[in-house]
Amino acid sequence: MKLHGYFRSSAAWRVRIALNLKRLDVEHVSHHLRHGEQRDPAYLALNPQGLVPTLELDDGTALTQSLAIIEWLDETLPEPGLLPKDPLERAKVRAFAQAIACDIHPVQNLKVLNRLRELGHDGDRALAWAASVNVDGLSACEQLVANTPGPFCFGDSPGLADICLVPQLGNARRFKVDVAQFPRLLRAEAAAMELAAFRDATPDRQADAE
């Protein structure tokens, strides 16, 4: 399999963590987002959205969207499980993950920030707006897991919620957010970073890191 991504993409980062937890070795193919390589016709034929990540299976099938890829991995390789078996608990984990992947991340990514600049917002204002998006979203996430057992987001083993959380906290720090205001989230992140599957997926450890 091939994972098409970019070292700094938090969506690709999520999939790298999931692949590591499932102990899968894949070929990593980088598409430099700041250079527009995701809009190359050959890549658009694989992923018409021109986004990363894309997981290209051995038979050429292309899977897109990080959460869909991660759930496919969990359904085809169920151990270790990334979602609880109880339907209610699964819904809670999915809600947390989607709060990050669907609400926080999309409105602070490179494409949106570039559009803000095109509309006349200077760089500092665009970055301040991205920081506020992170604060608002992560504040809600802090409350979602405030009373859950730990040390991870939803118990004593890492799962989909942690896979989404760790890259988003990385994003928040890039936007100069004081993450000390999220102690429960930091507790889950610390537990996750004890594991090689999370450490090895960080942007600085990727071959295309700059």
Given for the second form:
There are 2 protein chains.
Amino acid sequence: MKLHGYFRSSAAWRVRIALNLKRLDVEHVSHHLRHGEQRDPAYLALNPQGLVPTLELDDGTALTQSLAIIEWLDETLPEPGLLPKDPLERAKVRAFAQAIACDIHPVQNLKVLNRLRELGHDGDRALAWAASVNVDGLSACEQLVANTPGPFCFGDSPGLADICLVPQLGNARRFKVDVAQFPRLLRAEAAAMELAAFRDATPDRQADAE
Amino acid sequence: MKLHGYFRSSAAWRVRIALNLKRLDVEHVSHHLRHGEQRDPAYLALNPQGLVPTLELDDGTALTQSLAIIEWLDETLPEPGLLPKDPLERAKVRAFAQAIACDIHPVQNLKVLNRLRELGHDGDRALAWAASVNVDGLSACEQLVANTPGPFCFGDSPGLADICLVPQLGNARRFKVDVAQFPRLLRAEAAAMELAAFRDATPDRQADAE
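How about the form predicted in complex with another copy of the chain, since we already have the form predicted on its own?
Then the entire complex follows, led off by the chain already shown.
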């Protein structure tokens, strides 16, 4: 299998963590987002959205969208499980993951910051937009896990929620958000970062890191 | 069960379709988004993101995020199934749904348009932003189902992909996008709109419609 990604993409980062938790070794193919390599025709044939990640299977099948890829991994390689077995608990974990993957990340990613630049907003105003989106979204996430058992987001093992949280906190820091306001999220992150699966997936440890 | 929603919210619209397909009758509670009712403290206690929809179960449990709610419905009431049984096919359906729910809808919703207004962009420029996000995203969606069997997005029965598509096409029209450029998507929409489950979920048929 090949993972098409980019070291700094937090959606690709999620899939790197999941692959590590499942102990899967894949070939990594980097597409430099700031150079627009994700819009090369050969890549668009794999991923019509022109986004990373794409997981390319050995038979050429291309799976897109990080959460869909992670659920596929979890369904085809069930151990260790990344979602609880109980439907209600699964729904809560998925809702937390989607609060990040739908309502934070896409509203502050490179594509949106480029759109803002086209409207004349870059530098401080773009940073303020991205920071505000992170603060709003992570404040809600903090409440979604306020009463769950720890140390991870939903109990004593890492799962889809932690996989989404750790890269998003990475983004929040990059946008100068004071993450100390999210103590429950930081507790989950600290538990995750004790695991090699999470440590080996960080942007600075990727071959294409700048 | 109570569905907390708003007639025009396309995320709530998705859940209305899913409830209709599952033949579940629920109480509808409207929160007027333009009046900010989703930020009432009582509602924030149910949904810390201050977004619709929320599905409130009879025991008071609150489920948030439309895709998580729909997967929960599908896991607890499997017929009619809203996702294929094969993991690879499920991954493709989920990827299509997430292409809409992560990468189109949140980048053109009321919250983002309000942020643009704060930066001095409303009227034509906000409309152009929203239209462009829809064109980019739906063009990719058109390709994701270019070679699938019809008439629905993924075969001969409606599912999660169609549930996300129909409300998004509604948004695209509201933002003056010429949807004739998406013939495969329109074919799926036409098949869906032959079903009462889809027709009864449209914004204009809701009690809170303006």
